[in-house]
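Only one chain is shown below, in structure tokens, and it's the form predicted alone.
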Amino acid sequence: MGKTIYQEKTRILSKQKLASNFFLLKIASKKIAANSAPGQFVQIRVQDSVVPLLRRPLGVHRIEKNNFEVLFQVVGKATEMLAQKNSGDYLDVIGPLGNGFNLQKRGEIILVAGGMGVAPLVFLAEKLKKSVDPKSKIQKIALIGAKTKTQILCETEFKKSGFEVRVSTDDGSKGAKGYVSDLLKQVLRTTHFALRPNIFACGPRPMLKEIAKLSKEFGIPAQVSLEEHMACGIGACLGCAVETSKGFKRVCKDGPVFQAEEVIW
């Protein structure tokens, strides 16, 4: 059987400007909410002109009773339009959209987040939260990488759904100075672990790639959400699809959260 998409005309409740071309939508819709797993997507139309022509895939952020969030950057005309919108202007979105991550497995918990990675690392934060029984002591590391310290995200987000966050930056303006990965890297080698951890991990495709590599080198599945060019967001264009050892997958339909060995790199 499958999922429920929905397409609606969805009203922006608010805006916030969280950093130097980053910003936060809370967007209305019940059906979307009630039904959206962490790490799928929504696609958003920006507007009802032809220009731009694509609907927009962003990473459902968070939930709140019939309200999801959105967090974006602004990188081009598009994310430009959608961040000059405003309360009480209307978005088309159709959504939830992909496959989000696999919860089943228990163990240690270990989020990696690169650049805007951190936007559906938050919603599997708070769903952890809910899942995970506060006596059990399991771990719970969230790791953030980002150019430099403004582009520094959700600390405070994932701290309150119960995880110690440590920071890198490329330019070592906060936290440990290179990539995340590296942090990552050195969180493996010298944190002792009860039980195997278990990583979750969206960025940039360089970084996943290396989460990979260190996810067969230390022995610990890792399932990575990809960041991947989608045109229709349904699995029809084929625009976004991978490589993968099962062949090729489509991102927005298959994915886009795929086991990492799965993925060739």
Second form
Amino acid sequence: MGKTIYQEKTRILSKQKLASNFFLLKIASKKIAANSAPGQFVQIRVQDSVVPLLRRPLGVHRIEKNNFEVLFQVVGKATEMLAQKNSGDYLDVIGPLGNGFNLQKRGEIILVAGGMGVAPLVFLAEKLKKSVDPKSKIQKIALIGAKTKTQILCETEFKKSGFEVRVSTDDGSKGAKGYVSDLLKQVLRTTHFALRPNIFACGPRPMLKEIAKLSKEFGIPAQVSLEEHMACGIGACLGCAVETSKGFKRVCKDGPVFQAEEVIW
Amino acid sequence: MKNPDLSVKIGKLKLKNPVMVASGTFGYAEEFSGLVGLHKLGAVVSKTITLKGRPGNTLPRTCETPAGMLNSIGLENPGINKFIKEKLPVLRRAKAPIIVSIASENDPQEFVVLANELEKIRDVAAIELNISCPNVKTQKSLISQDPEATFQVVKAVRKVSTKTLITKLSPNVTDITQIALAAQNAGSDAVSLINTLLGMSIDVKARKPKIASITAGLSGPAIRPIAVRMVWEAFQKIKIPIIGMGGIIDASSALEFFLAGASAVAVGTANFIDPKISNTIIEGIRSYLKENRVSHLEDIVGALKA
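What does the same protein look like in the form predicted in complex with its partner chain, given that the last one was the form predicted alone?
Below is the whole assembly, all chains and molecules, this chain first.
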């Protein structure tokens, strides 16, 4: 609320291919870099054309000085076009958008990333590293789940931010076999938490639904970042609604981060 | 050449320029503040307001299509009382003329009640009668699909309202000129052409509709040729001003509408892609008039060489 949103022609500084279909873009924007919070996103115009027509929302993945990064998977024509961009190319970007995670500095931290859900959680991990007193030795765990081992991303980034990383894959090619929500259940069952832990999660909706159940079962608060197709991204079109205990809310403007208990799954 | 005159008159309403933002694509304007010069807009048309308010349709509500998008929001709005109390003050901050879009849910008589509520509010510059939303399932057919029903609704509102009335018509009809004539004959000051076209898109892998309500309204550049054609057809038959809309994304596409007979235009879907586009379009129209040595915008209305 009342936060400034910028629309800028931004320059791509670098492109990196992380895995077969995963790309990392570093983009120059002093304003977006200075004003973004973990969990917020940007709306990128992939091309000045009518196909694709709409912008694509991508979570802010990392901030580094005057630049921000986005991490994405090629899933359709628009992301394919974005993956073909190169350093030096310009992108029309609107951001930062939405409400990010509510940073909890007390209590253990459990991050749960499913697939592309790692993207905004790396930003959160890095922010928490800075804001949590390093001497406090609060336990920080990051759970990463993906279909297969080559799609497990950002392990190093989480470790660098002081997180203990555990991995699950659907096919069992790395870490525990199964969903990352199963891994979370196991962690919650077997770990003794001295303080009051907080869960921060991002990933596909079925995964977040499971996390909401676990959050309730174990009495541990969870903040979840929802993914939705969006048109405007600024709260005007009411296209990306989500049903909550307080009626429909806009994923783009009221979210994308919601308390798990408030969403009607 | 000095600056061309972009002002237009629609009913009692005098606009400094002919570019509005279309209902449902601009929220209550506050969402766009900081991204576009709101005060530069010809007018802002609010999201459609109903008597009691509506939660809106189930999800998913939007999807992209080739050069367009489908939407079925279902007229989500807080209802007239909450609108007047909470949203109108926000709209006022835009410092552009406010046009309030209204719709009935079950009984066309609701239009009269709504118009009555707005009658006493001075800074409501005009009322747009949305008799053409394709996404309200309680209605078997649209009012704007029947010339007689259109006539009755407009006439009933005309009786109670001294405000400028704009009737928004649906393209989902055989002959739009019949409906436009009915609106004119009932006392409408202008017509808005066009609302969205009824469309549908399917996820073939899941064999499911991409929109929960199955059918939805198509907007964007994909529908522009149809919109321009309908403006042209209506322009031959009616005398009241036409506000043209449907896939306007730049000055050139806006100019198509003027040449076809529109006195003003509204930018819709393009607001989602580039929030400042309405301002850019105003400047583009100004440049076009200068380059072509046209002193008044109205001189190009219907100036198609055919």
